[in-house]
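Take a look at this single chain in structure tokens; it is the form predicted on its own.
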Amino acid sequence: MKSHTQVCVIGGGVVGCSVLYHLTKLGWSDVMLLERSELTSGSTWHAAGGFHTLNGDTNMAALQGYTIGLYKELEALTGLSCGLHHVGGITLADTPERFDMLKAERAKHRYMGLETEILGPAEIKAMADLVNTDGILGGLYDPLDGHLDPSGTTHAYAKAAKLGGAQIHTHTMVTATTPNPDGTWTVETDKGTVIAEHLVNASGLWAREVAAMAGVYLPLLPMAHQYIVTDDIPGIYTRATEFPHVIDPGGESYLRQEGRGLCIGFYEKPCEAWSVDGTPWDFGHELLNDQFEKIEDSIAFAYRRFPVLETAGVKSVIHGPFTFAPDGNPLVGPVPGLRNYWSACAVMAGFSQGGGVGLALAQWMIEGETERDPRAMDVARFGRWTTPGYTVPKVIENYQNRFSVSYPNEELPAARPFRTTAMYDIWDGMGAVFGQTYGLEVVNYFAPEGAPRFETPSFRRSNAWGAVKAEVMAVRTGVGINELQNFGKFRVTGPGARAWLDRIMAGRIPAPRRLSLSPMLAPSGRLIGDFTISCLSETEFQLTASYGAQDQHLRWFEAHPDPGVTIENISDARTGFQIAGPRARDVLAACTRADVSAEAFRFFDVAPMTIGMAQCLVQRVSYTGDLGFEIYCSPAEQRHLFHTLWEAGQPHGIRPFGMRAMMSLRLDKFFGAWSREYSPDYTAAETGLDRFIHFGKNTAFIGRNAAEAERATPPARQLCAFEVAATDADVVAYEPISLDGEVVGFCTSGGYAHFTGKSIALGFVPREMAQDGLEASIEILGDHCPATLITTPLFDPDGARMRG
């Protein structure tokens, strides 16, 4: 074994060895993978071997889509079978829920290029004849769906990572991991010590007990799931052809043939966390036990959707480990907080995510970025607040709803509350419906007095539908206050803080006193953040951006340092509220001696005010598109703050706002949202953040050679607004927009603008197509609804009232 490599993979699972070949493919030959036993010990090898694209993130499906690819291409690289069985597959829909759950999944597809179907129950039976439709309203038809040889497809994997000159060394196991001054990594090993560029953590059921040897916990669980092979089955081999896979959500389970019989799995309510303090180092080729009786209801449920189950016998039952993250999606990418580790854990779909994630670490690891947005398995997405206390009843609860319908607005109650701020009595004592934000209480609406404090979770308006409008027209006609918590935070300190941030941040950077919104930029020009900065003085700045991205956003300031600059993530220690509406500047009158005029405080002025008691940071901006102020004070203070707002509302009618109106108030104006408009998958041109650039800085700032080229040539999409003429159901994301029946572009959020009275939709057209008028047709829930883009914004278009 050698003593130095560039990437030092940990993990002989199906994607440790897909990471390793994709580095390869990309061009890196000096790397290696350890594993303690052998190649597929763990998971991989009991794995039922499904594939399929489904999945609620777009760029996870298409991951997914390229893994199910890429099988016959390392077949014919390595003359090694995969043992591809590409059957085709059917998920069911018993309930209209999950219909339209199925009817909004088809419309991702169809823009993203996927040839999905929707079916009857007619059609369900003639594909799969020993499926009992009784009860089903349709189901979803993707032919890409199958299985394959788990064992053959990670030895395809290996060989292939070792004809890229990559070296392989089983029964090697790592007993410690610790990082170097100069980035590299000490790999200690049983047979030996290695120093490496670069580790990568793809540890599967170990996952834990190896970032632990490098001081960090990542939150992931095993669960042990139970699926059962039946004897052989005449209506299957007798069959011309091989019979499809059929997911049966309602019954919490998956089937499909294995030889001569079948193989159900069961993702059933009472399921078992396994290991919960820690993966035993000797496990890795044995089953659990057999356990029959938290499957007992499932197996029930089954006998009545397939029939033929209930006469044929059991060949085996395999009972097994593997590993989930809280939100059932991978842990991917650099782990904050340490250099040149990365995560490649919690898989749990490995035969449908496997190619793809080993793909999105090569080119993170190689290319300093994704092609594809990864926030979805993002390693970063969950913080460093995750506990094994958050961890297992979350986890249990994704695995319970694993095949649940999964709507837009629902907001699952395990492990909650957990982080809160002062207000969290207040706000609750007030009638608050919580949703969370990176583990945080936020509020989403407050529901009337005698209303239930729970929002039907739903694909159409909800029963929050009432109280958000009343919230909105609270702040267009009066004064609305809201809370500033959720918001990422932090504070840029030093004699280089200017010309750091000038490289960094693309857009303008104010002068003191002021505040400036700047994109901020890969090197491929596409958008890792949308940022407000505020300038305190010429050595301490604020910066403002999306809450649930503070760890990627400190993971990429941390990896582009200068001399003589701090940056503070205090998005937790600092706080507040803003105000918005006609009469918000009245209230802060009237609570503070400093002039608040719009003469003397200006849109866009920053400025230290005493409110009340309180020492506060006041900005002149507002997201709701109104007349407003952000006002940011410490967490000890809060409570204090509020009670001097809200007393000085009183006149003025102030009502609290959540969430779900300010993502009403925000569509008036056409106002995009980080993770939605904005995010790593879009340009600054294409979504207009490049109005924020400031092309004329003498500063090679990051991304700027991909920003000039565009401003030079406009890249072929544009962010547009559609009005749509919609029922009972708005745009949520990812709805396909067509011109004479041909797909054209897709949505990328979208809503109610209840003061406006209209249904709102933004997205992305080609470029020669976003004209004011443009008729087109947005698909919502199999709906073709009529749509007009419309490029005025619906209120205060001029800006007069938000900048008077």
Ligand SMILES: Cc1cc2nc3c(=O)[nH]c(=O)nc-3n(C[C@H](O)[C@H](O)[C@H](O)COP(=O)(O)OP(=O)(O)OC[C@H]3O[C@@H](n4cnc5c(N)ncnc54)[C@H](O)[C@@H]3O)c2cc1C
The other form holds:
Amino acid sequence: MKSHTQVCVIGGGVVGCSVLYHLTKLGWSDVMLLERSELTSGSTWHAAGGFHTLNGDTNMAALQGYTIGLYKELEALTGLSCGLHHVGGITLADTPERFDMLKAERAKHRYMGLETEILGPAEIKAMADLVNTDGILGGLYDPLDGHLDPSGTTHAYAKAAKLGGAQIHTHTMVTATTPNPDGTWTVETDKGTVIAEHLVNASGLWAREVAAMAGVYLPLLPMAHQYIVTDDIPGIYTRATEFPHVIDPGGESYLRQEGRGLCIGFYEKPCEAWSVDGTPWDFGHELLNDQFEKIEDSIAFAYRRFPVLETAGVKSVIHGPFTFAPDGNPLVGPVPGLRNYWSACAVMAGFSQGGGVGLALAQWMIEGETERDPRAMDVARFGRWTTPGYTVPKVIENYQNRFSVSYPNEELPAARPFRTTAMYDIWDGMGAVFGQTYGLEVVNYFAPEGAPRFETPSFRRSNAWGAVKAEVMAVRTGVGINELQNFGKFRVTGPGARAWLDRIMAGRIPAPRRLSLSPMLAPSGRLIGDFTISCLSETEFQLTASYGAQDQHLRWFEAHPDPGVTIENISDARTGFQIAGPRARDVLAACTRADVSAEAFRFFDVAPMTIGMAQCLVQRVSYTGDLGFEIYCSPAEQRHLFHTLWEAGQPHGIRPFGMRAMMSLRLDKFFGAWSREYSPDYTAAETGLDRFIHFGKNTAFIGRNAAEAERATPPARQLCAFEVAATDADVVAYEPISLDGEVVGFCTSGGYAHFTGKSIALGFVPREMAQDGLEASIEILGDHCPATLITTPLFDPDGARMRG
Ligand SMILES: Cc1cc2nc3c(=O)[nH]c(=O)nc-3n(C[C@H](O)[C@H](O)[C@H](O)COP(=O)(O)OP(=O)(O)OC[C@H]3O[C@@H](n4cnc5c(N)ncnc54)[C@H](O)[C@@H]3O)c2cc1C
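Could the form predicted in complex with the named molecule be given as well, to go with the form predicted on its own?
And the full complex, kicking off with our chain again.
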């Protein structure tokens, strides 16, 4: 074994081997993989080997499409068989909600170029005659679905990696990993020590233990999963073509042909976590004992859906563990707080996702960024607040919901409430209906007296409609108050602070007592942040951005250090409120001695103010697009600040508002939102955020070359707003935009702008089409709704109220 390597991958399951292969594919050959036993010795060997593209997140769906397309390439490269069966698959819908979800998926696939198809019951029967279609409304057919040989595929990745120069050492157990001051890692094994420039944790079932060797906690948990292989079934082995995959979400099952019989697996509700406190090192090629009692109900359901199973004998039962993150997506990327330490863990569908995970990680490591927005699988999407106590109930919930309908407005109940602010009980007393962002309870809206404290999960307009409308109207006609906790906040201090910000941010760095809006760009010019920068003094700045992206942002800042700059994440150390609406100034003026008149405290001004007894930082800006103020204070003073503002607001009819109202208010002004319009999938020029780039500054800010190139040659697509003739469902995201029946773009977000009473969509169309009045159509849940491109904001188009 060599003593030094560029990359050391720990773990020889399908994921580790894919990472190793992709590193060589992208040009790094001084790479090695260490496996404590034989390849496939974790969950890989007992997988059912199924693969499919369907995933609620479009980037994950694309990643799965890449993985599936890779297998033929691997076979050609290595001469090894992956045991591919491209049989196609049907996902059944037995309720209108589930059918809505499949139709929404199909609509997304239309713009993604995936050849899926909505089928009726008769078509399902014709394709998969063993399905009892009673009660089935339809299904989604995906020709790419299929299954493979898990071991053959893993060995094909391994051989392909070796052909690219990689080394693989089996029976080599990693026992310790220690960071060195130069950024390398000392990797100790039972066969000697290796110094690695980069370390990849791809240890599957043992990912938690291997992470602990580096002193970090990765939020994942193994779950015990069971599938059954039947004896030979005549209806199967006499078929001319192989039986397709059938996923029956209503019965929590997936079924496919296995040899001359069938194989059926379940995501049962009475599921069990496995080895909650750690995976034993001596667990290897063994299976767990059969446990029919937990799948009894699922089997009974399956007998009704696939009657042939009732008389088929059971040939074998496979019951084994595999790992999940709290939201079911993998944990991939640079682990926050560590240098050159990468995660390729919690890949619960290694044969649908392993290839794409390997590619993304190799791109991230070698090229500095991934080709697609990685946030759905970024290890940093879970903050340092995650604990095993949070992970366990969340993973169990995710397993139970694997085949459940997932609604765009749904708030899942497990592990809540966990993180709360001092306002939690006060909001609760006012009827708050909470959601969760990054583990934090955040008010979605306030239920009126007597109304249910629960928003009905739906693809269509929910029961929150009236309440949200009332909050929107309160802001636009009087004044509303909303908590500012859920912003990611950073304090940047030191003599080099301004110069550092000038390099990290593409926008203008404001003068003292002013704020600016700025995109943060990757070298490719893609958006990795959308910040408000407040200059408190020449050596102190406050940055605010998305609360959920705080660890991603901090990781980026830490990767670009400067000895003259200190960066602190103060997201939870600074909190506060925004007050917005035409009476907002009156409320503020009533509780401070500071002069907050329009002349003294202008739009984008920042000032320290004493409000009541609290020492606050006040900014004249509001995402509602209205006259508004953001008021920051320390958490200990938050309740006092609230009571002060609340009392001062009484004569003006102050009302609390939640995130649903905020997202409606921003639609009046076509304001984009982080993770919707603004994400690493898009550039500043595509989204219009290039208006905040300060090309005049004499700094080589990150992404400058790419931004300059787009300035010279504008990008092909442009973000636009549409007024949609929607009926009872509004745009959520990724609905296709068509012109004369041809898909020309897609939506990034949308919703109902209650103040103006219009259904609004934001989305991309080719630049040359982005003209006011363009008549297009947007597909919402299978309906092609007429949509008109609009360029004038619905409210305060000249900004007189916002700036006044
Ligand atoms: C019953 C069942 C059915 C499944 N069906 C499917 C399916 O149909 N389709 C699908 O896509 N997925 C399926 N899966 C999930 C699939 O098995 C996993 O997604 C996949 O195996 C994850 O691979 P991995 O490489 O991340 O982890 P693992 O396979 O667990 O590999 C980790 C490797 O790391 C090694 N290792 C750990 N610690 C060390 C150390 N300290 N030093 C050296 N080596 C170490 C281990 O020995 C192991 O070989 C199924 C899983 C189960 C249990």
